[in-house]
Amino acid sequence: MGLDLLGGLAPREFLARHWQKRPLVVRGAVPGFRGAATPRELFAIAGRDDAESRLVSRSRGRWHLRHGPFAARTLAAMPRRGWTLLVQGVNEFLPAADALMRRFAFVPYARLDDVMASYAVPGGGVGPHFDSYDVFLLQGLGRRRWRIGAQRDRTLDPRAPLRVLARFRPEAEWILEPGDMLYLPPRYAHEGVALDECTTWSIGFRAPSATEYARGFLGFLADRLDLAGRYADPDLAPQHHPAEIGSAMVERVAAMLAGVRWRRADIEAFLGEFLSEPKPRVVFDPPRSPLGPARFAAAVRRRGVRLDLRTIMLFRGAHVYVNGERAPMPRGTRHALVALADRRALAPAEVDTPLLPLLHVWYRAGYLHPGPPA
């Protein structure tokens, strides 16, 4: 990664100094970059049933708010000022978001969540707001206004039907041309406006609360619970009043309860399954024509493999976690596990045998496809 991407900080220096700590503008963070798509290739996606897409609309002083999929007439039709649409991870359909994603690799992909597109004819944006995450927010076609400010205040307007601040307070303001990018930490207030037609790329990042966190964890021990043992009262007395709850039963209850344990393993095992799930909208198309293992095993042999764009794979240990799936790795396959969770593709010479039959499976699982890196 050059150093220009981080405004000739190295990524040691940039999460020391700034990263969830305070903003970085960085001019010609990705020289010559124009975006990862065309509007019209954004247009497309945007069009797809599989994909999440938004348009914002500011008229007469009211914010609006669409869902897609858009028809292009929909979006042909829309006028020559005033709103922005949205494209959320665009880097699960275009090879070039998602190694614009990958250039973020020094952040783990633990912590990487995906790419959205913004494209916006001038005095578009989607109001002041601020975001719970970090975000890198890379210029592609045309100029954008960026104000910013570390407010407290985060009363939200009710009448609008996105997340817009009530009464923002800017502090600062830059103008990003192409290439340039502004870093904000999490809940750090923001506001871009379109000055011309252009693209927007924000890189964001996956902060769980706590609570989605003990929710995911409760779903997890809950698929793997044997206690022993059933509810029993043979001293079981007479109650004042029968639809009383009463002390004993909860003393019991909470005693049975108590044998609830969990392990680190579990919560490593946990976080895999947890942090490589795709998201609900996510489908794999399986191949139509599966090749059978020995034409498989030719195919890489001779090909490579290559990660599906959509794919999560992260590792922990002796496993491996393939979008929410976890397996053991098979003897003498941790190195190019390890390369494959990394790079996200293996050059021919680096399949081993021992590997084959796990790759298989996540080929027909449309998870990996034969080749090298689209």
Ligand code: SIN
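Numbering follows the first chain given and starts at 1. Quick caveat, the model's predicted, so the values are computed rather than measured. Between two forms, the rigid core is defined as the largest C-alpha subset superposing within 1.5 Å. First, how it differs from the form predicted together with this ligand.
Once both forms are overlaid on the rigid core, the distance between the two CA positions of residue 226 between the two forms is under 2 angstroms.
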Given for the second form:
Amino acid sequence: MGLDLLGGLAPREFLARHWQKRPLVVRGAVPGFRGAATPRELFAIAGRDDAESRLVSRSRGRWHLRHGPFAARTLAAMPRRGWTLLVQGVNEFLPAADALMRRFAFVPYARLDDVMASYAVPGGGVGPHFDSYDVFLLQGLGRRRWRIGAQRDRTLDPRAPLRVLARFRPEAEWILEPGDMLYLPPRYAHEGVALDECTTWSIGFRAPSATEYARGFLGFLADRLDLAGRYADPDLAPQHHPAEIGSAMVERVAAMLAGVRWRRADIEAFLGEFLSEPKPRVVFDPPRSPLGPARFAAAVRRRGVRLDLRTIMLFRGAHVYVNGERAPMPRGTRHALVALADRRALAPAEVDTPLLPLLHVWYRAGYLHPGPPA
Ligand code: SIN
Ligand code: CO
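Show the same protein again, this time as the form predicted together with this ligand rather than the form predicted alone.
Next comes the full complex, and the chain you just saw is listed first.
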């Protein structure tokens, strides 16, 4: 990785000094960057019903929010000032946005969320707010003025249809030009206002709350639960109120529930499945007339293989996790599977025979494709 991205800081230094701690502005983080797509390409994605897009505008002092998909003519009819279009998950559609996101691989993929692109006309923005996650805001086309502040007051404006701070007290200000980047730790107040027609590319991370993790894990356990025994009360005695839930019953059920146990391996399996689960909007497209195992093997031996842009692949120990599904690594495949998960593609020479059955299953699900990286 070039040192440009973090302004001359080595990733280790960046993580120690800034990550989750303090903002950083990097001039020329991605020299020559003008966005991973043109505004027109972004509008086309905002018109898709498998993309998540929002239109935010401000008129006569009030905020307005609309959810996509947006027809091209809707966007063409918008005024010349004061609005912005936000498109979530553009890395699922644009190889260049995925490649951009992978430049931040000094943070584990398990922490990555997605790339959100915004297009704004002069004066456009989403207002002063804070996010719960770390974010790198990379300027594509045009200029944007950022103001940020470390304020503790996070009261939101109750009248706004989006999360806008009721009181914003900025402490620093920068005008970012194409290729410049601002890193913000979670919960840092910020506001970006477009000075020109501009695009901003936000590389965002995920940090589920303790409740989200616990809810996910309890669901995971529930799917696998198989406790021995059934409620029994051979010592039942008459009770004064038949409607009362008796103490003996409470004790017995408490003893049964104490049988719910989990091990470290369950937490690992849960994490792999939970963190590799695609977003609800994601739908894979399996090949319409899939190659059989022999022709698939010939194709990947000739052209290599690459993960679909929507695929999330992680590993831990002897298991791989692909799009919420767990698979044990077949004997002799660890090296190649780790390479595929890290680099998201394998060259023809890396496709070993023991790997082929698993790759073929994933190919038929639409999770990967024969061929070099797009
Ligand atoms: C934007 O790109 O306009 C919004 C990004 C953010 O403030 O999180
Ligand atoms: Co933000």
